[in-house]
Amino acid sequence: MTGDPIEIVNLRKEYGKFVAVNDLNLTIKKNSFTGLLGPNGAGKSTTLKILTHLINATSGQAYLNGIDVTVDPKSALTGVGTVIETPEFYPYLTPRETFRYVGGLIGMRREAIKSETDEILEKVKMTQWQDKRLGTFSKGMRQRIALGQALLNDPNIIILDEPTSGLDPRGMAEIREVLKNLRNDSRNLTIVMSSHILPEVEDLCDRIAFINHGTLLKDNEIGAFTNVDGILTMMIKLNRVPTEADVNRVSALGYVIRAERIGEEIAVSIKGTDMRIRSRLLEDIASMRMGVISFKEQDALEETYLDLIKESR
């Protein structure tokens, strides 16, 4: 045991012959906002469902505040707030009534429920709708109420499974703003969130754990993935699908570290971030007359993500 708020040890989940979580080991640091990042089907949601005791593990341990949720889920989940999958509410209740109902279920005193409700409604920016029926709310508004419900008992751990999934751009922006405020205002709150949206993780999280095929590929502070050895990757899109000959011509440029086709683009990695190097690359590519229609820098986190996922196939 490390003493960190979340520790996953050799966690495994099998569905017949299919292994959804494959002997996963992961530690979530105290007061961090950690993003579990991976493609659909990587095992992120399954891991979080085991942590919240919605499903049972095949083997392994998952500790919340030092208590193994696979052995004593009731004690382990004390002090943990969760939003897993699409939240469901009684549509005829208001946010204030919902918090009163949930608070009563988890044994909170009426005075504590009232004081927490006022503060939480302010945090999730739902004060002006506190007495409106949830059945009239948009999905984004219901998601904010779900986040508020997760905060009701003053938890020190929040577990979120793709909290912006299915929302429109405005709803996504609203949820991200609430999460940013939680991260900035709470001194004793550890948040772990699953996502497959790179900009979302980069915007919110200070640590990232890359997962694929139910296995941890790498985890570290986000800065370790966004400043990668001074190597810059430019994405070049042509007016047609690039050929192997196109890639080879670009690879032959003396200052290019590597070039490869990714989808309908050519990813070109060069050493250094000097603007003159980018300019030289653009001039050389243009001189090849391959029909370039776009030339842009690839996000370093995206590059790391694609490399790790490709290596884990």
The other form holds:
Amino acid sequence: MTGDPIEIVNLRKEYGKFVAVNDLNLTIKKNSFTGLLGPNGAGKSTTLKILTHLINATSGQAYLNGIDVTVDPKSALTGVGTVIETPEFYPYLTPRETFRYVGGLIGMRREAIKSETDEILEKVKMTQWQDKRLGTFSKGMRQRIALGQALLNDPNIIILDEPTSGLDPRGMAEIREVLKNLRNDSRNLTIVMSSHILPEVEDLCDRIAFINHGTLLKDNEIGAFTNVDGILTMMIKLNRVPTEADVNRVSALGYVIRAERIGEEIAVSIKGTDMRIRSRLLEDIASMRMGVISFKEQDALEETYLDLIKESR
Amino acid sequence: MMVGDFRQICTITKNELIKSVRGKKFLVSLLIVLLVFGLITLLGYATNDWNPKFTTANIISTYMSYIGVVTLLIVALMSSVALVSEFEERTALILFTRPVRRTSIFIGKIFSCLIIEALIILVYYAIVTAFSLYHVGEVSDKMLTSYVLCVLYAFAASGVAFVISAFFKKSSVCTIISLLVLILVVPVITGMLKGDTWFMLDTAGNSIITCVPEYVKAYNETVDMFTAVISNAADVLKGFASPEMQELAKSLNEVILSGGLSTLDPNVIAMIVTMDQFFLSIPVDNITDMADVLNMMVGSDMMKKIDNPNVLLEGSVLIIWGITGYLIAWCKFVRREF
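Mind pulling up the form predicted together with the partner chain next to the form predicted on its own we just looked at?
Okay, now the whole complex, with that chain kicking things off.
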């Protein structure tokens, strides 16, 4: 036991012959916002569902605050807030009644529920809807309420399984904003979130754990994935298909490590992430008058993600 | 179970009650109760079946005969969806991820279903009681026993509905299967069993009405009346087909053919000839069979008199049915994965 809030030890889940989680070992650091990344069927959701006692593990342990959820789920889930996928609520209840119900379930006092409800509804921007029945809410609104109920009783762990899945762009942005505020405002809070959306993970998380075939591929701080070896790759698009001569001209720039044609773009690798080098590259390329129509940073996380998934096949 | 668990059970029960009362199923169940009462009353008035000299037995046999089916309908509507709805409507994602034992959730759901079902059944009993007081001026003193047995019947049927709810994935399927099992399958099995079926759900459920002595008395009087009518009819038929009667008809026919009746009035002759032809044309074998069938009817279960049931035994049977159902459902529910 490491003393970290979430510790998964040799966790295994089998569905007949199919192994969804394959002796997974993973530790989620205290006060981190960890993104769980992996393709469909990688075992992310299964792992989180075992952690939240929605499914039973075949073998192994999953500790929440030092208590094995596979042995004593009631004690393990105390102090844990969860939003698994897009949960539904009882349509006949209002947000306030829902919070009263969930608060009552987790043993909160009536006054505490009331004061926390006001505060949380404000946080998830649902105050004006507090007395309307949930049956009339949009998916985005319901998801904000889901997030709100997870915050009741000041949990020290929050588990989120694809919390923006199925939401429209506005709904996604609203949830991300709430999560960002939560990350910035809370001192003693560990969040683990599975997601398919790389920019979302990049935007919210400070650590990433890559999972495929039910095993952990890599687990590190986000910087280790987005800025590999301190090399930055810029993608340049011209108003025509780049020629060999265009690539050679860019390669000739002293600070450029490598330039190559990828599809209809030129990928230019430069050392360091200093903004001044980027602007210098842009100015130099502009002065070459090649007809640049777009200049953007390559998604390093996506590249790492694809590489890792490819390697693990 | 600890104090915390008990508090959680209360919280879940309360929420389930709010959910039920605000939901459509509660209203539909209430409507069924009112509709059944209204239809029986209206049909009674429309067919002029209402005797101004009402008795408690009339009221009981008219209205309480349907309470068993009404109870099963209510149970199929309310209990059959209690467990499955958490999975189908994805509310389990909130409820099951909380520090609450599945057993506490299960018990809370049993309590809420029972309370709601007992309330709806109470509405029916209250209306029948009020009607009885209005028309007869009194009510059977076994009405309360009948109500308690009816609630126990709902408890038992609910156990069966919970089993179905724990195993299936769709609420609508659970409701239909519960209805089929409770209203069709169980009685068919009971019908196929030989001997006393006191241990069967529907037989024990019959005690709701047979525990009322006025009903038993009125029912047995009706059985006596029917038995007497059918027995007499069988005797008459057998008499027609008896060898003596056939012999007599043949002798009479010989007299007619020999002209021995020629001195009589022609109308009298015609009548005697017609009667003689009738007796001679009787299919003796068929008539004997018909008489046997009638005698079999008299001895069948259909014409059996009923006794006041052993309320304690039948109540226990219902409780055992309920507990067995809940135990099976619980075993599945606590292990069921989302």
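Numbering follows the first chain given and starts at 1. Everything quoted here is computed from the prediction, not taken from an experiment. So that the term is clear: the rigid core is the largest set of C-alpha atoms that superpose within 1.5 Å between two forms.
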Original post:
Taking the rigid core as the reference frame, is the Cα of residue 213 displaced by 2 Å or more between the two forms?
Top reply: no
Original post:
After superposition on the rigid core, does the Cα atom of residue 236 shift by at least 2 Å between the two forms?
Top reply: yes
Original post:
Superposing on the rigid core, is the CA of residue 285 displaced by 2 Å or more between the two forms?
Top reply: yes
